[in-house]
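What follows is one chain in structure tokens, specifically the form predicted on its own.
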Amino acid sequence: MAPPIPTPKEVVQIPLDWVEERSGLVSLHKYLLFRNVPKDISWLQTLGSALITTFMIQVVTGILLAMYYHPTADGAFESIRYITDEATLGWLVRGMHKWGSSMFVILLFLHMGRVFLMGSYKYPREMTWLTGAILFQLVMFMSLTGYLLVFDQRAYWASVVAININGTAPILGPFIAEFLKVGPEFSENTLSRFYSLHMLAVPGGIIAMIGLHLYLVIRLGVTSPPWSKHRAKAGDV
């Protein structure tokens, strides 16, 4: 007797069950999407989700730009010109990446301001606040390293000024400046250092901190506004 022909639903469900049994990844969406939240939260609580969406856009557009970008003194500006003027939809991808970075910083300021003003950093969410503060520093460093990659006069001299300002910091300042410049002077190696930091090191740190930040948000939940009647008392999670 021939075995029964599986239905379309079974065709989809069988591999999903196989993955779920061995990893639990399929049911992960339940922890992300189906959680208890206070009744009186507002659109201000969506700033974190907006930040993640903007970061994903930055990652995708950054990968597309990296396919054409040449991190050399002679090729950096010319590759940017080619992306903007000649590559298919290059102007759109570059524009999304450029203005998306500004929007990312603006949303980050608004998100951290909302958390601070509503007291969402207090017990037991201190670690959530600390991971967010580290993310803020990483995003600022991401903006610094990305600004030089255009490698025009404005980007060059703005980066020189930024590095020199960092070099005035006590104790670690000179070391940080020399690390960023890859030596005592600003050179082509500086561009390569900034490119590697912007494309690999800093995004990796941001992704890791976002994962930890989301874990803490899921574990500890979302707080109500200070004026809420449902706000948890001190000591409650």
Given for the second form:
Amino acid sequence: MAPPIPTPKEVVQIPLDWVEERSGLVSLHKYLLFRNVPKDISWLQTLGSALITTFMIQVVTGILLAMYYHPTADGAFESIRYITDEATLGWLVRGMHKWGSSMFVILLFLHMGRVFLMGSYKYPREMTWLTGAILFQLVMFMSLTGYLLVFDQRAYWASVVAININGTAPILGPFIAEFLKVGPEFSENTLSRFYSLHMLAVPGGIIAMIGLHLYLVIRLGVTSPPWSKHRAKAGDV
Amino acid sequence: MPRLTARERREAYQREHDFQVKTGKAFFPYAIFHDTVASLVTVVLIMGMSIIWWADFGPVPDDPEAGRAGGFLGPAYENRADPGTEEYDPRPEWYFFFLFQLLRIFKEPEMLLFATIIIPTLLMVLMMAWPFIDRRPERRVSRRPIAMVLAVATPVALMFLTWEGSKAPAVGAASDHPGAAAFANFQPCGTCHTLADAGTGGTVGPNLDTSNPDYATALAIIADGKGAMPAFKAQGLTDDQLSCLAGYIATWAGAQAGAPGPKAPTAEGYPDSCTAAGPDYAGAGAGG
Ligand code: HEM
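To test you: the structure above is the form predicted on its own. What is the structure of the form predicted in complex with the partner chain?
Starting with the chain above, the whole complex follows.
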């Protein structure tokens, strides 16, 4: 006997069931999409997803930039010039990466401010705040390492000063400064080290931290704003 | 609200969580709609900034090492990095201006560590530790006076420092004493140091008119650096150039009414070192 011809609905359902049975990914997605969030969640609570979007912009434009960028003393400035002046829409890719980084920092402060004002870091969300604080520092470190890569006058001298300032810290300072400079003097290796930190190491840390941050946010659930009328009416404050 | 016991705390959270799940709405499509709108606004703002930035670009320069000018949002890029010479601007990205401004406030060498390390570290530690310091369950800001003060004071302080930090130090005209032009224009010294004779008003490093170092002190610091002060021997300055700058500072820092300053007798080889150091250093008054 020939097997029955699957209905259109089954054409979708069968592969989904196959995946679900072996991984549970389908119900995970259903949970993520259809979980309930507070009814009167505020616009201020969209700043976190705006941050994720900005991070994705940085990743995509960063990958495009990396296709043309040369992290060498001779090539760096040249390639920035090429990207800005000649490559098709290169100015847009570089511009979005540059201004995206400013936007990232502004959103970071706003998101932190909203979490602070709403008291959303309180029990049981202390770890969410802590992962956020680590993200803050990682993002600031991204700005620091990214600034040098343009390799124009301002980039170079601001980085020299920043490294020297790090070097003044007691005990660890000189080691950090030597680590960043790759030796006692600023050299071409400094540029490759900054580049590798900026496009590999730190973004890896950021992705891992965002994952943990979001896991905590979803696991604990967000709350409605402390001034929520809806909760007050239900007598739940 | 008083402190709760661990159990009350847990139950209060559970109660609230259940309430939100029971009365809430599905993430998709409701909350995700808001998130999408916020994300689109973000993307549009970033693209808008890029376009405004690009629209003001000057022509592509012929010199492959030259910068390309821009408008209100800054140049496309500045001149190629040159570790050796020319005027420079050690200014960081705008969101580090507040730290940069701290450097100027704590500019005395003994105090500099406050600006560079101590205050930033304390702020970072405070930020990480905050949820463990403020453990009361109250979330309404109107009943959290300390949090309210911090929430107002922090942005005000940050914005004020950022604004102050964005203003470039004022620069006057350099005198024609040998070394003055090098100090003010061909080397970055003036960006960080005030020295009336050279017409510079930088405030990152010490005011040389008041600190008045003698020749040997100045030479050692210029050559080898110290703290935020870059080491200029490593930047490729020759011995004559270093000696010229040190001699110039010893002679003309703290100068009153055209007479050399108090440390002038310590200056060795000045102004001959400036003549030997090359045309940028010799200045109009070389040899005299
Ligand atoms: C790369 C940076 C960051 C990303 C992508 C991010 C993302 C998010 C997202 C998507 C949420 C969900 C709720 C909302 O959007 O408001 C959230 C919540 C939260 N974030 Fe962040 N965040 C970042 C940085 C930070 C920082 C710097 C802090 C504070 C130091 C922080 C603390 C928190 C806390 C405590 C919550 C829980 C709020 C609640 O449950 O109501 N985050 N974050």
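Residue numbers count along the first chain shown, from 1. Here the structure is a predicted model, which is why all the values come from computation and not from measurement. Superpose the two forms; the largest set of C-alphas matching within 1.5 Å is the rigid core.
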Task: C-alpha of Ile218 off by 2 Å or more between these two forms on rigid core - done: no
Task: C-alpha positional change at Val11 between these two forms - rigid core reference, Å - done: 4.4
